[in-house]
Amino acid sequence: MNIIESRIDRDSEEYRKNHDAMKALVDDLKAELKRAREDRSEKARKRNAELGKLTVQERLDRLLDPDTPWLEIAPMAARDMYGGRVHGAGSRCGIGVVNGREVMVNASDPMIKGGTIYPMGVKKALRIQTIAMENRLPTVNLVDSGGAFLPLQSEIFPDVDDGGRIFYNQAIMSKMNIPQVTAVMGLCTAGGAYIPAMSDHVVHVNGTGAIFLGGPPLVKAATGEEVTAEELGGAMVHCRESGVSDYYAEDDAEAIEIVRDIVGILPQPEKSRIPTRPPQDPLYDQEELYGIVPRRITTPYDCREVIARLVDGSEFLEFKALYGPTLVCGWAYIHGYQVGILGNNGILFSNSALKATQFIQLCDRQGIPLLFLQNINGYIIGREYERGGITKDGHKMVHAVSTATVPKFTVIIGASFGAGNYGMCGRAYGPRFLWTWPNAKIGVMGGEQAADVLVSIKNDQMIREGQDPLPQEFIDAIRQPIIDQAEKEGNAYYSTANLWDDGILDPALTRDVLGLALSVSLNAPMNERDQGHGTFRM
């Protein structure tokens, strides 16, 4: 493989200033993620001492092996949603290593609104459940619930992918033979119950830890019976006389105790293998991406600098280096584990469309994972692409991408627009995980040319209908607040918040990133679904 030789002035002033840019980007990211892990109220930490049980924090600690690494999954979910107030949704969940087993944990945080599951909490639980099926991890849950949040009812019970579908989930990862294993450290309620239900394994910490389908003023209302919390579902009821909880905890401490021992004695298929070397440092510091990362978004830069500060020993073999060139393809190895890298270099031509398609494809034959580092604006528009076939071409590399066995993995280091978003595995194409950049912006177009396509369309109606074309002042009024709504609902923030991604990473520790995602990934089997394509229009 050929090093990537970079060509960045770390000197000049526009480095310098990139720089400084991103690195306060990435200071803001650090405040937002320490925000969403320690922002609790007094109150809500006083009840939770009071009760003697250990911190969402503490029982995370507990339960991973020391100095292992956490790949923490969706950390700012519901951002600035209900309030403010609810952070990661209501929960604590990523990948992380119990007794040398690398497993997804889903651990509530009682000390948010007492556990209680908010819509966007339905959402994060599912993509839990969904990165557990598709890399076959075993998921512990560490519940301390009071239920649906009764006021969005609408939002968490009735729909396909609301509510009741976790439990599906579970249906299916049994099936699967994905072990589950659940700590009752709160209240397990109405549906909730059935969480521990369906486990393979059930932890039932006494004296806090309840399970009930109703609780004590659901079965008051409902019977007249006045009966607390304890007597209705507590861990000797559901050990001594049910039988849905299998192990006695009397705290927290030693429930995670029992849980890490469960683990350890869960069966541990082998790996899939995939070509692998002995992993070497980039030749360049990780830290230069926020110099090499411009200021604006619509500047465009070379993303094999990126790919030099990723990949090991900045090697890369670069495939049709000549042909299609707005798109960067070739392999490399990241942490050891060869990838097939897709980066964008420009806006998509047919000519970049095809030589993708047969990348994806040589990879997926090969057993090769695929990232794509994200920077596209879209495909190419006009009459001569049209007439030269860019929408059927486009099309093929959209198939590519949706029919590849192999984990695919992206990351939006700049722009996310348009098709470019799906040709380039954007999250309606099943990455095996999605992240995004500080500096990241996601749309069907920018702002701007949003803004500009609208206001185009009311000139030419009212053309049409033999009036003059809009005023400046008219078209200023116009365009402004298209692109305030383009630039909320279009940054990295926004995304997070509705789990378009599954995190904000600092660009200087995606390399570690894609590493650990690159081991998980390997629980699974490789391909496993028949490898083929269908109809190519050619």
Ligand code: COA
Given for the second form:
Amino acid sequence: MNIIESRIDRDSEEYRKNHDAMKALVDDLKAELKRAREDRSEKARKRNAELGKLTVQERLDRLLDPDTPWLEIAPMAARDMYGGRVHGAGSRCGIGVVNGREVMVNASDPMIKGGTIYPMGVKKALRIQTIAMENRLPTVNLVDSGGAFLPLQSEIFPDVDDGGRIFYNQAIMSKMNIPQVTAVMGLCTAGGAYIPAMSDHVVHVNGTGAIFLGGPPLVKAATGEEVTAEELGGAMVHCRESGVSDYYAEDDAEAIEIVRDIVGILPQPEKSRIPTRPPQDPLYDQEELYGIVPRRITTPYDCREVIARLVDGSEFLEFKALYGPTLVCGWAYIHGYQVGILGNNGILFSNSALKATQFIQLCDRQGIPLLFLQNINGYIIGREYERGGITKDGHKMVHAVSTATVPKFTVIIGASFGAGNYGMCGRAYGPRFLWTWPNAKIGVMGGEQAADVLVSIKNDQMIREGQDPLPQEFIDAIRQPIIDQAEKEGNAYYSTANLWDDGILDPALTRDVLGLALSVSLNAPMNERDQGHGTFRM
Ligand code: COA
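Next up, the form predicted together with the named molecule, please; the one we just looked at was the form predicted on its own.
Next comes the full complex, this chain leading.
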């Protein structure tokens, strides 16, 4: 393989300015992540301590093997929603190592509104289950939740992708032979009672853990019966009488020890094999990515500079290097795992789309995972290109991305606009994981372009109706709100709040996160893949 030779001038003013701008974004990101982890009210902290419970961070610290990686998923989901303090949509979720085994963890945070589930909390729980199913990860639930956040109950209850889907998925996961272990460390009320009930193993903490379909107030209202939570659904009731729970624990610490023991006895299926070689660091410092990525999203740059800092030995076997140059494709290794990489170097033309299609098919046939580095303004438009069939060539790429069954991973390292988002394996195209960098911009089109389109539509309307075209002040009044809205809704934080991604990454950590994700993806069998395609439009 060839070594990518970096052409970056680290002493240039451009590099320094880019570096400062990205460093500032990364510092903000670290502060935001810390706030999401630590910003809890004194009242909630006090109540948690009074009940003798560990905090969610302490629970995670005890659950996970010491000094092993933790890949947190969507830690800033619901950011700025519901008054701005429902951090992570009320839960801490991620992939970690428990007793030597990679598992998915979903831990409710009782210090955020009693661990209740908001609409984004449902979306996050479903995303966590999707990741667990696609990567065949055993799941550990640490439940401590007041159930549905009642003021928003209509938004989380009956629809196909609402709360009921969580329990439906649990049954499907069980059928798929994905073990589910639940520790009841607080309330599991109403629908929430099904989280332990539908798990394979249930650990129940005495005193704080309770499972019931209707809590004491509801029982009193419905039947007049007066009963405490402990009498209704405590550990003694469910471990000794009902049989809903399997393992009795005196406190949080003991429950987590039991969970670790249960994970330890789960069968360890062999991981899938893909071509590997001994891992090797890239030749260039990953923090140089800060100086490489231009501070203005519209400034072009060579994505090989990014690839050189992500892949082992900065080695890259480039595919069709001279053809369709606005898309760079090729093979490399990341932490020892072979991957096929597609990275944008400009707008997608017919030839770059065809190259992508062929490359994706090759990787899919050969069982090589795909990595998409998205920095794309879209497919080329205009009379010449429509005549040249850009739409049918773009279709081939979108088709190949959709039907490829090897693990796919996407990192939005810059722009993600229009159908480019689709062709480069946006969220809807089933990447096992999708992350954004803090500089990312996402939208159907840029704010300026969207504003121009709307002004032009309005002007055409006026002319059609025999009126004068819009005066400048009207044009400004139409344009500015659209540009402001695109700015607000098109940034990485808005994306991560809405769970369009699995998190925002510090560019310098991207390589390690990809290495973890590749390892995780191999828990799912590769030999069950259906490598067919539909009909390509020629
Ligand atoms: N919907 C909306 N808000 C809820 C809630 C729910 N289901 N459950 C709890 N909360 C809120 C409380 O109003 C409180 O808000 P505040 O901090 O702004 O005052 C916060 O969550 C913490 O609740 P609190 O009761 O003070 O804490 P706790 O640790 O003593 O008890 C629970 C937590 C979850 C055990 C308890 O609040 C409870 O029993 N909730 C109702 C559970 C239920 O019946 N859910 C049915 C829904 S399917």
